[in-house]
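Heads up, the chain below is alone and in the form predicted on its own; it's given as structure tokens.
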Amino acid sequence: MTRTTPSGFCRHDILSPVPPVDVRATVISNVRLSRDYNVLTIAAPEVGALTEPGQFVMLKTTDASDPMLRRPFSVFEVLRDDLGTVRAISILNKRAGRTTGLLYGLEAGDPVWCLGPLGLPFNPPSSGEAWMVAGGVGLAPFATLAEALVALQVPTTLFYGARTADELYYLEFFDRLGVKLVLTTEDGGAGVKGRVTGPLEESLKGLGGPNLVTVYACGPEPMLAAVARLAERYGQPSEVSMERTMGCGLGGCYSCVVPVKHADGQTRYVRSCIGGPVFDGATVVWE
């Protein structure tokens, strides 16, 4: 199977996402990148065919009540056969709790309950370049986004930060696409030593005017706040993918609300599972 997405993607301020589908999928492969990270590929073509960059799925490893709730994961890749037919999707998983631990331990042939695609996708840039900013597992939504941007012939850069060089994954994937890589590690093992916002700010300083790049970010919330503020300071639009805990993914439980400034000047709480997870970075009230 090849890793490709449709040649474009829809603006979610124009078109509403299609209704999600709920499938009992089967694990195709589980590539363990490290002791904590893995890429899980599942046969869910019904989901993949509908997925736009930035959307997510809710996954569960059993139909029993333990664990009771599914957990949200960005769609990492949409996988197609040589004829271009969608055959599978993948997720980038970090083992951190019960459900993520179960997903890490799955083997080919195991079942996975998959609901999706959910949420609002990224908007394509209206002009100029695209800069993606990923912190750790925040890389997850950027494989599909990068493919869509490259298909639209948008010059694309990935600012990618991790704790160590060993936690920088899929570099060859982005390099093959022609995405420029700017790497940072907290221990200095690869790229620039420090946080990913350092090279980002230096690059923003070098721009000659407003609205020359669209900045996309996913990662820990303090990083998202810093990226959104930097983009606004230097006159560039930003979109952030919020990593919020979700109980249902369908807007019923209100567990994932994000404070957002609206056009009337009022701040209201928006459910990130249906009003996001992608938000205009300038409208989020960073607490």
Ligand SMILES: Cc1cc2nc3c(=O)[nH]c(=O)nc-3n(C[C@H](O)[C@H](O)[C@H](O)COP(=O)(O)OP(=O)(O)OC[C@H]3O[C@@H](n4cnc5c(N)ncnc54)[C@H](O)[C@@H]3O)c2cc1C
Second form
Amino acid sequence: MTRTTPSGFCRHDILSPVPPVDVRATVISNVRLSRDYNVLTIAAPEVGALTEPGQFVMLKTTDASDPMLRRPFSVFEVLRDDLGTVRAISILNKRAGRTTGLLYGLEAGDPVWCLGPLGLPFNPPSSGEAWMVAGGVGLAPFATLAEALVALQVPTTLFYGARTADELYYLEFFDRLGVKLVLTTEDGGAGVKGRVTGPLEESLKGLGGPNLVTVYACGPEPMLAAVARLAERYGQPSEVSMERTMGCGLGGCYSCVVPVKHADGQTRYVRSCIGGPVFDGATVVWE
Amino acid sequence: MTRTTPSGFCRHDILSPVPPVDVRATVISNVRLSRDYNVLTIAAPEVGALTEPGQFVMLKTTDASDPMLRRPFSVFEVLRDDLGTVRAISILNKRAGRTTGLLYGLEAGDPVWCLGPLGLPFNPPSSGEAWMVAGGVGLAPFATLAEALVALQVPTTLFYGARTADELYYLEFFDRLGVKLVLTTEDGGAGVKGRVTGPLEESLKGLGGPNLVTVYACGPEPMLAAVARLAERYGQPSEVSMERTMGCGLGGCYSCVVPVKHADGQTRYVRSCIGGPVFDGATVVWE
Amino acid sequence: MTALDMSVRIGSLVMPNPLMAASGCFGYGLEYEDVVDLSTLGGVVSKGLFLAERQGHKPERIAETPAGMLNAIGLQGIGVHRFISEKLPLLRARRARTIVNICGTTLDEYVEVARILSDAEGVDALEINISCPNIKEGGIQFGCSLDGTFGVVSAIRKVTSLPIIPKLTPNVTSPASFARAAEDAGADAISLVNTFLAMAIDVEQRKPKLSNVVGGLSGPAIRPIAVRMVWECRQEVKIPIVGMGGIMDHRDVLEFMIAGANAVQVGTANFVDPFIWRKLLDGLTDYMQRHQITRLADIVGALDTTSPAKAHA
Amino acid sequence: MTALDMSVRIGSLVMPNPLMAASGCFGYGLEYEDVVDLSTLGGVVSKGLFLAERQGHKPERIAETPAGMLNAIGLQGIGVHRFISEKLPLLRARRARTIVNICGTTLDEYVEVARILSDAEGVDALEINISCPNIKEGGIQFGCSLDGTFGVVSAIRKVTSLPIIPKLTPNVTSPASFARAAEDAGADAISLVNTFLAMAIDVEQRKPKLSNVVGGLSGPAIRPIAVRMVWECRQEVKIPIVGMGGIMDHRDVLEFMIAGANAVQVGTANFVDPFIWRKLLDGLTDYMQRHQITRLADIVGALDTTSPAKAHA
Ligand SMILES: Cc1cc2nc3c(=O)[nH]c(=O)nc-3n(C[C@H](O)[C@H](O)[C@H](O)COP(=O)(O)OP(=O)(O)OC[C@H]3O[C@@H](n4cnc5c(N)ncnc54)[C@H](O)[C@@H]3O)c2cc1C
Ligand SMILES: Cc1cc2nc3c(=O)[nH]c(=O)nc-3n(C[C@H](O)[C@H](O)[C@H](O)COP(=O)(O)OP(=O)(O)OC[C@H]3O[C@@H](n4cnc5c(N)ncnc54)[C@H](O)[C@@H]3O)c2cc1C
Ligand SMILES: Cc1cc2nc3c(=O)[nH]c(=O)nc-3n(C[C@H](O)[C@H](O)[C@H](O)COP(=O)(O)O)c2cc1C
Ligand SMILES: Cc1cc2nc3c(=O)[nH]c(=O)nc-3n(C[C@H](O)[C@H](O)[C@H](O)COP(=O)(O)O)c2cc1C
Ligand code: FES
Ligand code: FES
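Coords for the form predicted together with the named molecule, given the form predicted on its own:
Below: every chain and molecule of the assembly, starting with the one above.
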């Protein structure tokens, strides 16, 4: 992973990114995990080979004009063949509306237009442990992040909350990697009953001092705000992946802005597609 | 076949048709005959069971709004299983633009929205022989018409013209039915070189008097005009299937009009979706 | 579960639900009787009628565009007399609530057509088409001038006690000021929008796709503009608004109603799905049940502008 | 095969081809340098700039609609001074032809912004945004009044020798009369259309989808209306027209040109396909070769209205 500055104002001023590519990819498989969740694997190796943990792609299921705009999705897995060559990427998709509904329904052989990789990735922790905090479909960016962290031999924990036990996915994957799992469900069907911020706060309390863990979070915005505030309260750095309505993913439309406190003390709207989606949790102005 | 009045002004005044149905049909097979022609078989038995020769369906390949409108297609074959139960219909499709392009590209399992049957069918000949005249994709309505005519033991001939020999399809089908074939190609690669109206005129000349054959025609409008005029000149009745841009297929939009001479001597625009697509060739005012 | 009330009243016209078939998109209604029981619609708006029969424009009369279509039919129609003798008795027999869309090339023609229809049995309301963009003499000269709109509506008001519903054009800077002129002139309701003046070109042939060169754009493409216009008019007038433009499902019906429409019309969608009516009614019923709304009229104009919808609700 | 000439001239601005990136849809241009060599575009139109930095509206700022999208960004921007110091040198280094889209809340602000940009190195033309529908103080008061349009254009004309291109709103009864006012005031060209005032509602929440309630509709949905407006303006004025609204492929470019546009802008399509530029150029080249056109300018306004396109050609 390259070092980047996720809270920067404009990508072009601070780093020279890998140019994204656009591929008309073919669906390799579509595994429905539940009534609303599926893992869609698409043959977009050109995108996968360039992707860093936390980056996203913009997808479209048709070249007609309805629906017209692409939608943003974290790269869930980068899939390699036995020789290590990247062959595909997958997306952890949750049905929320039209395009996510269409992605749920795709079959092997169908085309998907895939633009990416886009956005600023997560940064590796400067020292100590990595704690990933996922709410629901917010699990998506953590499969690749976990792999990268494990490769760097960073001790890694996943705090993972869902509504019910059925909606906790890929536990074995993380287990196999050696990631410690702390699970919560809203109905208490698995792990701790309640929100994921509960056990997170317990663990933060138990830390011996500041800057011992880097907290990575992805999920609904109230969760991100709570995680960022907890991390700050206990003196730990945090990186949050923000979910905003995106029109372009490239900095063209100014739809995806997040209010960010800048070094000069001013709060300015930053385009989360190029100045994020990963932000330093301490700089985001929560609304 | 029911007797109908194809040149009528408004369907509701003159006959009580079978109400059309709308089915989300699944593609059973798609056989590409050439770079531009394909036969698409869809599981729409509800439609097929009601269809009379010359009727059409309105098709759409998406429930999104781009493309939005359905497109009209003759029912090519009504396909039955061994017990004679209707299982599917097929469409002889020629790529001309967006929807025909999409229909060309469909695969088994894809959905097609199929509304039909629509429009006035061909009438059986009151006496004598039946001569069908097809230009290019104008072959489409004649497979079912030929079957119906043969069932009525009407001696039937197909005059069939295409650009090249490769674009003459389903010859064996008609041959097997006992339909006499007269073929033409523009390049002379098969049959008589030139237009289909050439051999037609020769044959008309050879007839011993008026009202011995009924001429059925489907193809490009200049061909239809020529056929109708020839039939009239040689005293034979003709029925022509007109191809108009159609918005609805049900008489709602008034897009599909054909100028028709009425009994009162007036020429009026008649909606070809409900007052056609089959018209008495002698009543159409050719432009 | 209490009974659900979807009814709408426009003067003496009482409709069981707000769903009307839009003029020019449903023939004279009878064309659709095979696919829908006409009495179950709120109302059927006829094709635009002049005094005399008209042949309309030459083909090509329509062209598809992204999420929309252009039409320049040119108001082909059978004229008011044949309508009364040939269509009206059948519509009455099917218990359709019949709204006649009337056109004129002069003020006198509008008044004359209105008068004739007022005397006929079975007309429930008049929709005054001063907004057809496709023919020069189709009343658009009245629809693009505030004085013209006021003039034609007040003249018709004098000769009929039927509910009158001027249909406004969207091709003006401020439809709301036309809504006000119509209300001031005594209209019982307004309907909007008619189609947007537009065109499409075949670039290979470098010719217009329509014989009339320009035509009217309808369909989902225009819906966001139409909803905005209904919302603006709702701030301006008190009379009922009949909203339309690109309605394709029950959510679109609700969108117009929440913006301020008391009833809606469905046009282009009939071409795409003639069986749409049952789906719309079922969708509205489901919505009312889920939201525990017993009178659908309660959502008219109920847009809450204090904050935007949550994107990730 | 002779060389193909796609060039366009607007006053002193000479572009190698008619393809410009539309304001607000291409950031400051630099955001797209990874995906396209900026010097290959006819021109890059910057995001709308006021004198001072602006934060714009709260999210939600966009919403998708059928074949289109609404936006109410609220002209978030870095202001003219930061643009000159931070962006202009980079754009010059990339040899982009830079057209700056300027806004103002007052006549004085427009004039001031124009003056400052005229003194800066590397500005090739000014597009005067008097048509943003999303903010009350964004110049639309000038764009919806003929006097206002004349006034702002002639005031800017006095302070700059750069080509000036007023950008017209489609939300008026007659865009052609605004084109005339702009020409009379000394504009070098006009561009049209800006977005259509529109709105969308989340019916479950009964709230607007945009924080600003209303926004501007762009994308293929509006193309047929935009093409009609370009065609009307072509009959009215002699100066070059920059046409836009829903261009998604090279056929759409040709449609605008045949209707009367000398150049075009591509906005929303950048979001759908940022690699569109190469495809557009290739498509135009292919068209010129197939039709044996050596000067693309020859098709400007070449619409043949004597008969409609053959449907079954
Ligand atoms: C950086 C990033 C990464 C994401 N990763 C994933 C992921 O890995 N898996 C996943 O399932 N989802 C992910 N999302 C969310 C996903 O983009 C939205 O669920 C999707 O855009 C909804 O599109 P739709 O067409 O299905 O819904 P629509 O029909 O457009 O709308 C349904 C709902 O989603 C909201 N919405 C509309 N457009 C967007 C948009 N562009 N972004 C967010 N919400 C929107 C609407 O306001 C509405 O409430 C991510 C979002 C971002 C910004
Ligand atoms: C009663 C009837 C039966 C038909 N049967 C068949 C058939 O069996 N097989 C077959 O291949 N074709 C048939 N056609 C023609 C077929 O409907 C058109 O080729 C088709 O509509 C073109 O649609 P598109 O989306 O592919 O083209 P578009 O992208 O819409 O346009 C491509 C070209 O087709 C023209 N066109 C557009 N819409 C229509 C329309 N609704 N009708 C006709 N032309 C149009 C356009 O002007 C343009 O020149 C029939 C037409 C009618 C009226
Ligand atoms: C083919 C066609 C014909 C139309 N004819 C008329 C008409 O005769 N009178 C009229 O007032 N509106 C007419 N309209 C406009 C519609 O009634 C309606 O206002 C418009 O199409 C917008 O609604 P929609 O998007 O649901 O179609 C016509 C529209 C279409 C598409
Ligand atoms: C997100 C967005 C932002 C825009 N911002 C501006 C702007 O700052 N100034 C301006 O003159 N037009 C602005 N526009 C209008 C476009 O430049 C263009 O006129 C319009 O979108 C129509 O073209 P299109 O359909 O190709 O997008 C904006 C459009 C969009 C979609
Ligand atoms: S999504 Fe367009 S600027 Fe971020
Ligand atoms: S296709 Fe609509 S009336 Fe014939």
